[in-house]
Each structure stands twice: as C-alpha cells, then as structure tokens.
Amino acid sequence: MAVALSPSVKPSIPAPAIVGELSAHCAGGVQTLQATCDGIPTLWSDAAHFRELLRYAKHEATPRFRMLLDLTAIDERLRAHRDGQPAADFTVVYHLMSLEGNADLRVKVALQGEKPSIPTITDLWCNANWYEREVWDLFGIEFTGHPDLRRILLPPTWVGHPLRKDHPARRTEMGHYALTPEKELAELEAMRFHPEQWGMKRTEGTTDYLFLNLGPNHPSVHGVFRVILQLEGEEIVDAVPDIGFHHRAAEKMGERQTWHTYIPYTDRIDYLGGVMNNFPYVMTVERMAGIEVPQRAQVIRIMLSELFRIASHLVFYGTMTQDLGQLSPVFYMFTDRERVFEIIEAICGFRMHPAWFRIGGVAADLPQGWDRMVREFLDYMPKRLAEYDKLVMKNRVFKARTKGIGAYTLDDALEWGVTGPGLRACGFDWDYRKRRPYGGFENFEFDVPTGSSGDCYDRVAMRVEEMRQSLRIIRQCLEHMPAGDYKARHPLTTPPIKDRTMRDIETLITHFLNVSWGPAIPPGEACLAIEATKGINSYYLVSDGETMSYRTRIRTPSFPHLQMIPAISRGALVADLIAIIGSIDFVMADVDR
C-alpha cells in the first residue's frame, strides 16, 4: 500500500507507515527519507518541527515510540558520501523505540555553524538529560532550555569538544602537558563541592542538610563512580550521580582504528561481557559489508556469548550479596566463574577479554575436547544454582534488604530507557533474542523470565533465572553444533581464511593488506543491537568508504540505568542505596566508555 507523504518529502526509499503518519500530522516536518543498511526508518526534520514530531511519535503514533533509546550526534564536516542528505555541519540523531510495536524510528536534525544549537527534549523524555549533556560535552552542540547543561564525561576545565573532527585523536598530536602552580590551583578550585551547582540546598526551613560523598572510590559503587547524597539524618533527600572518572574515548578511538583492529577495544566496554561486546559491532560491520555468517560460526558465537552471560551474572550475584553483608556466596560464585573461564580460555586462548569474534565469523574453529568441558559444566552448574537459591534468594535478611526497595513501574522503565533484566523485572517479557532474533537465536528454545514488583529482589531474580536459560541455550549449541566454516569466505571478511595464503603470492599479499590496512567498508550506516548482560547494547556505525569508521557510537545499557538513581532513591536510607546500586548491575566502563 502506498503511503501519502507531504510535498516536502523526497521518497528515495519505500516509506514505512509511521513515516506517512508523521508526515501527515506534522506538515513540513519530514524533509526527506534516508536509506540505511539496517532498514530502520530514518527521516530528516528541522529545528522548527522536530520536537512536535518526536512528541507525536511518543504519545499519539501507531505504535507509540515511548522509549528514547539513544541520542547522539555526527560531525559531518569531513564526510564525503552524503548523497540525498540535507546539508549539515553537525547532525543530531534521535533513536526511538516502540517495545509494544517492536519497531524503531530514527530522526535526524541538520545543524549549521561552529556553535550549533537545538531545543532540548528533556521535557519529553527524562533520560534525554544525560544524553544531551554528553552531546554538548563531546560535540559542543547547545541544547537550549536544558536544565543543567554542563560537562558530564570530561573534567569541567577541559578545553574543546573531543568528538569534533578537528580535535586531536592521539596524544602525540597535542602539545606538552605542563601543570603550572596557577593551573593546579584552578584545577583544585574546580573540584570544590558547591551544593547549589548540583541542584541541592544547604538548608530548608529549620533543617540543615548533611552532604555525603559515596565514592568515587568505594567498594559498593562497583567502580570509579561517585554519588553525592543530600541527607536528613539517614534519609536520602537527593542523590546525584557523578560519572566520567573512567572515560577512555572509546568512540574517538573508533575513528582511528581499522574496522578489524577496533575489535579488542569493544571488549573493554562492558568488561565483564567479553565477546558479547564484539557481537553487535561485528554484526553491524557485516550488515554494511553484506557478509553472511556461516551457520557454524553463528552457533559458536551464541555459545560463547551465553557463557559470558553466566560469568557476568555470577559476578553480579556474588557482589550483590556481599554488598548486603553476606560474605560466603561471593567466594563460591567466583569459583564457578573460574569454571566458565576455563572453557573460554580453552576455546579462545584468553579469559576475560578474548576479542575472539571476527568480521565474518570467529577467530578459529573449536578445539578438540571442547564438548567434554561444556558438557561437564552443564551437568555441574544447575545444582550450584539450586544451592544459591537456598543460600541467597530464600534468605530472610536478603529478602528484607531487597523486597520493596528501589522499585519502579514499567512506565518509569520506558521513560528512563531501562532495558534488559531491569525492564523484565517490571513484568514486560521483552528480550532482544526473542523479539528480534539475531545471529541465529531464532533456532533456539528458551524462556524469558519476568518479575512483578520491579524492585531490587526481582532484578536479582531475573539474572538468576537467566543463567538457567543460558544453560539451556548452551546445551542446544552442544547437541546441535553444525559442521562447516567458522568464517565466511567473503572478500571483506577480516582476516580472510588462511587456507590458500601459502599457495600463491597474490593471495598472501591480499591477506596481509586486509589484516594491516583492513577492508574498505562501502559507504553507509547501520545500527544493530543485542541483548547484552545488562540490557540493549548497540553500535551505530557510519562508513565513508574507508578502512576505518567515520563515526562510532556505542549505546550501552548502564548509561541510562545510572541516570535513574535519583528517582528511585529519594526517601530511602543510605543502606537501601547500596542495595539499589548493586541491583542495577553496571560497570563504569559501560557508562563512561
């Protein structure tokens, strides 16, 4: 059925129904449609209409796009291949998601000039706050009307905006660092705590508030993370997260590494997720390159990913109980994690950061004896999980510390961009592996656990049951591992299969160049996502036809999850905050990138 569009729309691709609906409602708001490799409806709007377009998409469209999944920007000034796109120095990209309708929508707004600005959407989505601050910090795009537009990942004294193309990508491109006495004093003054700058009051009426720094180095904040607490006695009046201590410019490094050599950097994002971090990255590159992954490689990827899901959840399970005062489980659970790492090391050669997925498949075929190790683990682990149910989940103290604490509703979760176990704890059985099977998951049988209360206890229970479901998936991998290649024989597969490299010099040279320079991925853009250990993890990649990415955007689940801490902590006690932080299950490398 043809979709009627407003005269301003240039339909370069078939228009989905949502585009026609938006165009009909917001006359002139849809400027043009853009073809993308991922098939997500991508439309361009302007600064005068985009807010109404987003508002309609969230509240009135069919289906409603209630979640702001991501918000980022692109510096377009050096990009060569922009056929059919409006002229822009910078582009702001809004990625909306309808979980009920299982659909995505991407809205782009073109901006001009050295100091671009665009109205805020923090009144439409609560979680837009941090995303807009991040774009301001890294790109210098001002969001007019934002309630607190200041740096979020970089120090307040930082000069420049690092994700602009004119900002150095290497330390060697910058001048020598010098810390003069004057600069040292300025840096110390910038670190001074002023409650008013954080939206807090020193006094109110006859009450004098106490301010407490939890972190940035504290065992219960799970990384270099700071929460500033405004207290009245032990009750939390406000809790403001302070992030950025772990920022390593992972997205900037994506602009100077080849498509192939960037893979090890992905391991360090959710550093507990191992190869699961490789998964969305290589899938996105494969989509842009048109590479079909062999079935054997798909099943190997799924098996390794689910092993890492178990390893990550065991870390969460043990440290969560430790935070609440139960010291024994963490030792048992870390011992079980070692069993998982023994299998991973036997297959990949490395433990935590194997960087083992490749563009087109995996690094090597499975070694002899892998099936015996996996089978022994599958026979061993269910009994251990049953023991942990008695030790932890049925423990009266653990229940008292977690039930009814840090609860939020499904509407809250959608508003704040919560995905993964935190979303399913609210009773919504949305799992990327089920709703949008990727990499071969459509061939596996498993259940999606859900909770009912959305509290700390349910968030723990989700991960416990997910480990059992991961064991089911791994057993199916073991019993139905297909034969065939472990890597595609596509010319852009990196590195190519080496079975012919010693036969003739031409093949050897091709292999050498493809490894050292990397493949040149055709111009285009795509965003593919997975159900990672902590929620939806996606890579939005833009190729300009070169051997490296023009723009690498990493959407991680931990970033929006931490933003929710103030909303679910006010009125709680400090001891409750420890349970809330632990139940979120985050790592700071996943937040700061």
Contents of the next structure:
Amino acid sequence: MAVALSPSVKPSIPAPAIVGELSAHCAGGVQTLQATCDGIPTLWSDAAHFRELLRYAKHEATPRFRMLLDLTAIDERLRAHRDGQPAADFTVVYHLMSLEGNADLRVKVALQGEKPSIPTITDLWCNANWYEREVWDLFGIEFTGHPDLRRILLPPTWVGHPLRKDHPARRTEMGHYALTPEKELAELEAMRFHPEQWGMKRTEGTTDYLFLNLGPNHPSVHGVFRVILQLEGEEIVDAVPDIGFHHRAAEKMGERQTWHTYIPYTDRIDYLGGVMNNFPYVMTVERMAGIEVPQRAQVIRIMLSELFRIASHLVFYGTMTQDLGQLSPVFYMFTDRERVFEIIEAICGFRMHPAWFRIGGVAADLPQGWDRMVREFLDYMPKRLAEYDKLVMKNRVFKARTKGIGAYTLDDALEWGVTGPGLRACGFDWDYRKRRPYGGFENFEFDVPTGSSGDCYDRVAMRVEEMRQSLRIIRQCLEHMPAGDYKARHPLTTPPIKDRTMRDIETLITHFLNVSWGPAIPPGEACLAIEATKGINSYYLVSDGETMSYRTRIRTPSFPHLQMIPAISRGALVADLIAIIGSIDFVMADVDR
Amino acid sequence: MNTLGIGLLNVFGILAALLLLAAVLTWVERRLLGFWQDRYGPNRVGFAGTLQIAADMIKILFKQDWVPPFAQRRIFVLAPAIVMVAVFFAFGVVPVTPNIGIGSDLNIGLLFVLAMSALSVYSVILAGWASNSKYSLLGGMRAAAQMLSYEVFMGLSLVGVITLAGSFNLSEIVAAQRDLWYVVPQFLGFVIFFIAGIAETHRLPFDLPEGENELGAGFHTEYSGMKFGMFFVGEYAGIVLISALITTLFLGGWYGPWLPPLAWFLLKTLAFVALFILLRAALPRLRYDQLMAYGWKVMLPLALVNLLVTGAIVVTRSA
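Starting from the form predicted alone shown above, please give the structure in the form predicted in complex with the partner chain.
Okay, now the whole complex, with that chain kicking things off.
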C-alpha cells in the first residue's frame, strides 16, 4: 500500500469519442449534451431516435455498452434549474455501462404531457422489463410495446403514480381512508390467482400443471418475496417472481428529507450492508457540493464498509447453507458476525444501521482501543473461514446441491444487468473498487476473485474469498490509518466540525444553517456507485439547489438479479430453486426500496 | 398368573419406556444440537431444562385441536396415529435382554419389524394427501418415492444377517452373536441398513418429506397440537427403533462385558440415537432425484453384492 493517500481520482471516461461516434451514426439522435457533476456523457435524444441510439450503443459502438445499468425517470415539471436542457414534463433516463470499456453513457429522452408514452426497449435488453414496469408504476409513463406493463412495486389497486410531484408524500396529505366492503372485495379479488395473468397455462396436452405459491411467507425466500411456480411434478416449468411487498417509498422519502436526514434511510436499503449504503449517497452529495473528504475519513469509511461486507457475507453464507438443510453453520457464522458488530458498535454506537457517514466525512473520530478490537478480529476470523471451508465448501452433499445449478454465462449476466459476485462467478474480474477506485480504494492492495462456471457453487465461493480480501483491506486500514480530520472543513459539511463555531461568525452561521435547515446543495446531477455487498449500488441525485433532493434514484443490485430467476430456474427442481434464491444473495428492501 | 404378570409388566414397561424415551429425546435433541451449535437450547425449565418436556406436553395438549376445513377429515386424523401404532408394534418383537421383551421369540420377528416399519409410510403419504395442501402433497409424494425405494434395500441388507444366523427370530439372531458381532462379517450390510434407517425415519440428510426449507414442513405443514405431536413422537420412536434394531442385528444386542445386559442394550442404542442427531447437526439435505439415484444406483447394487458374497461364503463353508 502506498503510504501517501491521494484524494480519489475521477474515473477516466472517453466522453467525446463515444458522443462523436453516436452523433455520426444516428443522424438527429443526439440533440443536446448535458454537463453533469459525475462526468458521465449525458446526451438528450427524442422518442423517435433513442431506440436506434441505444441499439447502436449496445451492439456496434466502441466500446460496446452491453449492460443496461439503470432505467428511471424524472418528473421535471417543478424543476427550476434546467439550464440548457430540452423542455420536458418527464424525462426517461437510460444509464448504460460498458464493463469491458469501463465507461458509462446516459441517454435522456424528454416527454411531454400528463400521459406520456415512449417505445419500450424490452427487445433490446431483457432486464428493461422490470425497470419499465417500475417507471410505469411510479411515474405513469407508458411504454408502448411492453409485453407485460403491470404495476410492480405497488398493489394493482393503487391509484396514482407516487413519484410524480403532485402525488402526496405523507399519509396525512391523502385524506381519510376507509376500507369499505366494496374496496375490501376489490382488494380480495385482486389477490385471486389467475395463471393466465402471469403468462402461464393451466394445462398442456395431457398434462395438468401444479401451481405452487412460494412466498411471500416462506422460510427460504429471505424476506417477503413471492415466486409463483408452474410445476410438473417437482420440475419447474415456469417461475414468475412477484415483488413489491417490501416497498417503503425510499425514493419518495428522498424528496422530503434534507440531504443530511436522508442518510439513515439509506442504511435500510440493503439492511445487511449498514454504512455501505451511506457510501454512494454521501459520495454523490459530496461530488455535487464539491467536498474533498479528508484521508482519515476515507480510510474509516473503507474500514467500516469492509467490516459490513464481511457481516453481510456471513449472513449470506450461513443462510445459504441453511437453505440446503445444513443446520449448524448459520449459528457459527452469526456468532462471528456478532464479533463484527461488537467492533461496529464500539465505533458507531449502533449495530446494523449506524448511519455513520456524514456529508463530508464520518460522524465522529475512532474511539480509543478500536485498533485492538480490529486486530483481534483479524487474527480470529481466518481460522474460522478455514473451518467453514471444511464444513461447507468441501462438503460433498453441498457440492452436489450447488455445482452446475442455476448457472448462467457471462453474456447472460451482462444482458440481465448482473453485477457483483454473481458477475465475477462467470469469470469476469469486474470490481468497482478495482476498476474505478472510489473513496480511496486506489491505495489498497487486494485481489478480485473470479469463478468459471457461474453456478451456485461459484457464487458462494466468490463471497467466501471476498471475505478474506476484505480482511486484507481492513488490516491495511489498521496499519496505515492516517491522522487528521474525520470530516471535511467545508461549509456544506453536515454537521460541521464544531471546534471553531464559538470563535468565528462564518462557521457559526454555516453550522446554524446546516443543522437547522440542512445544507443547500448546488443545482446539478450526479450518479456515483460503489461495489456494495451484492453488486453495483448507485445513487442518482438531482439537486435543484434546495435543502432536499429533487429526485433520488437508488439503483440496487438485487432488483435485476431477482428478475433473472425465471431464466435460470426453468427445468430445475423446487429444491434447486431454493439453492438459486439462496445463492443470489438479496434482501427484499434492496429490491423494493 | 405369574407369567401373565411378567408379560403385562413387559408390555407396559416397554411401552412406557419407549414413550418416555421419545419424549425425553425431544429435549435431548435440542440440547445436543445446541451443544454442537455453540448455543444453549432449552435450559430454563427444571434441572438443565429437563422439565421442558412437561412444558411442551402441556402446551401441545392444550392447543386447539384444529382440522383445516379443506382437509379430508377422517384420514387427516388417522394419519398421525398410524406412525405411532406401527412403531410401537414393531418394538414389540425387539429383545431388550433375554428376559425383557414382549414377543421377542416370534419366529418371523424380523419380517414383522420390516412389515411394521413399511406401514408407517402410509402415515406420511396419507397425511400429505389428506391435508389437501400443495406443500403437504409434495412432501407426501417425496415420502412415497423415498420410502418405497429405501425399503427395498433395507430388507436386502438384512438378508446377510439372516443367512448367518439362520433365523428370523430376533432373540436367536442376538444369541448367534455371542462370539462375534455381525457388524464385523456384515459391515457392508450394517452401513447399508444404517443409511436406509435414516431414510426410513426421514432424518437429515434424507428429510425430504419435511424439507423445511423447501416445503415449509412438508407432509405435516397443516398439523398442529397433539396430532403434530404424534408425528413427532412417532419420529423419535422410529429413531429409537432403528437404533435398537442396529444394536440387535449388528452389535450383539445385550451382549457385553461387566455391565448388565440392559445397560449394554441401552448404551448401544442411545449411542446410535446420538449419531442420528449428530448427522442432523452436520449434513445438508440431498435433492430428491439425487436421493433416488443414490438409492437405486449405489445402495441397491451394494446390498445385492453383499447378499451374493455372504451367500457364497456360507455355501462354501457348509459344503
């Protein structure tokens, strides 16, 4: 590790090249270029041309943008600062990514009117299906040609599209609610299961299919997740995931919480990832505010994130073995996780959701004796991991249940937007921390494990090895913890370091403003991502110069991963599906937000 | 009169002992699992949690006796009784010691045990079917396939023992092991019977009919209260039965130095019960088709080989 820590470098993005290439190939497709804080080439297109633009970017451009990382929308109707952007009531945002070329591309399409509509891109990317359904559900933007445009996060009986600016954010703004008998009947009727609605047949030839409703309450679906199975015997003919039971309007909350008070909400997105969730959020806000985070804060952040990565992977490891019927490992692993939480509690005062990162740094400095606790853990954990290798990874029954099960190729993974360990299990060593070092990761030595077969076994193996690498990173944090401030001395740091407040009127004023109203982040847009426990987690924030975000978009890795379940479980047995679900490693809050 | 008294004492003594053992096992299993899993298990009620059994009994007996409206009522109620009755019947012919045992001199003792344990399959299948729930049905289907196929080589694995002992009478089989336990000449048969026994009692790694992580609770998903309790008691009594049979057939039953016969029988049996629990703590579950393939492609041929070799040796010796 380099002793001198340098501030995080902006990722190098071949912006002009790709924009030039796209303008040359799609006449009239690229209309305006927009400058954003994150430096991602952002271009505006229109409903007539954008499909050709996206198709070209996916199949022919250099580099090829093969992954649809995110698809979302913005309600522009109340936005004040739109300098130079085409007029729009709604904007649909396509975020493409080229993993091979390590580049991003953002394409925006302006839509007008109360009932906007835009052609679908489900024929271009498989994973556009759920994203477009989500945009339809939350914004009421219609995607013409979409095969199955139903609500996805909200119940079918919901009225309105909540992420529109005119939809109330609080229950108290919505008027009196009464569950009349008619409403109750309608709700019950909406719950009735019709296989045809889910694209399934009741019979075929002489076969009568069995429909099994797995979840939302089931021991192995890791939360409130429902999969409807069409079975022949125990063989899965088709599986249709149903999500939304854990939807908590996290993105809508972003529009009514201040930049600072939104931090605890992020903790609860991937609720096993703890402060890891704060990371992309505060990084994005800092990028828009122009804050450079001091080195000590950077290293504290990395250390806590990696501790949480271990904690999250331990839960995954234990529950995965539990799903396959092995009863004991989960207890050992939760005991180890408790050790991680002891450290986190000593540093943050909380265990699962510390909300410890702040805009500009972390909440407080490390306590005395933190190094002893971390060192003890670093000495303790490798032995345990070696033991688990014998207990789980080398267990022949475990291998029989996971090898060759739920496998997908690298091409499938890119098509479906798979990131994180699930991508690396296919043999592609793409790790955000390595490819685009953020928050100081460029100063750390660690390896990125890769698999070869992309099956359940490899997905588990990736995470086991990642825990070892995280231990390496934490040891480097321990041995090279820099001295200095734990928070930036910047007017928008919230809450600001207080040592000068009583002596200096300027700091007193910013302190007063930041803790009473909250900081006002300059207008702009940015989307920064991290390698979260489960894959790429990004926050796309739009600031309108206010004390709260104009639009908060959370791209979570679990959402596209779940969408892939049908594709990899057809033809498998019910027991395999449980292994597949376990190996994906998701939490429903990360899917439904 | 005296013989009748001893007979009754035997009948009720064994019945009571088995019931008690099954009940105690519910506590023992949880404590042992806790011990192996770095946690306590039930340790609050009574000394080291032993009164947990009583607490559980009271709870389970006072629960509402509920039958789901969609279930086939009569069969639903009957199913849990079958497993208990079948296991208790089977125990009737197991010789605990030369003096303790109900029908241990039955000349078809071994066949009777196998017949009774085969009957207990009905309990699981009927429970799964009568529950009229899809998870239960899948559990019942799995149970039917699993138990029928493991039944086949369970019987075959014992033919070696029968050939060596020249009898189906369990007491005589034990007596024939006075000098050498059959676990030595019949090691393969012993292993096969043990594995079949795990499948027969549907314990991990062969607990597919329950398959908690896949099927909720499989065939007994819809059961609660004492009807559920009967499945539980039946399962534990089944474990004791298989362990007792292994002791009787392969480990020389009550034979052993220094200690009284009863102590030896109990020691050997309980050691196997503990092994059953250890297996549950250690192993993941196999998949349904893997289990079937393992049974038909590995265990059955092995059982046949064992039978052929044993037969050949016995014939050569007698010739």
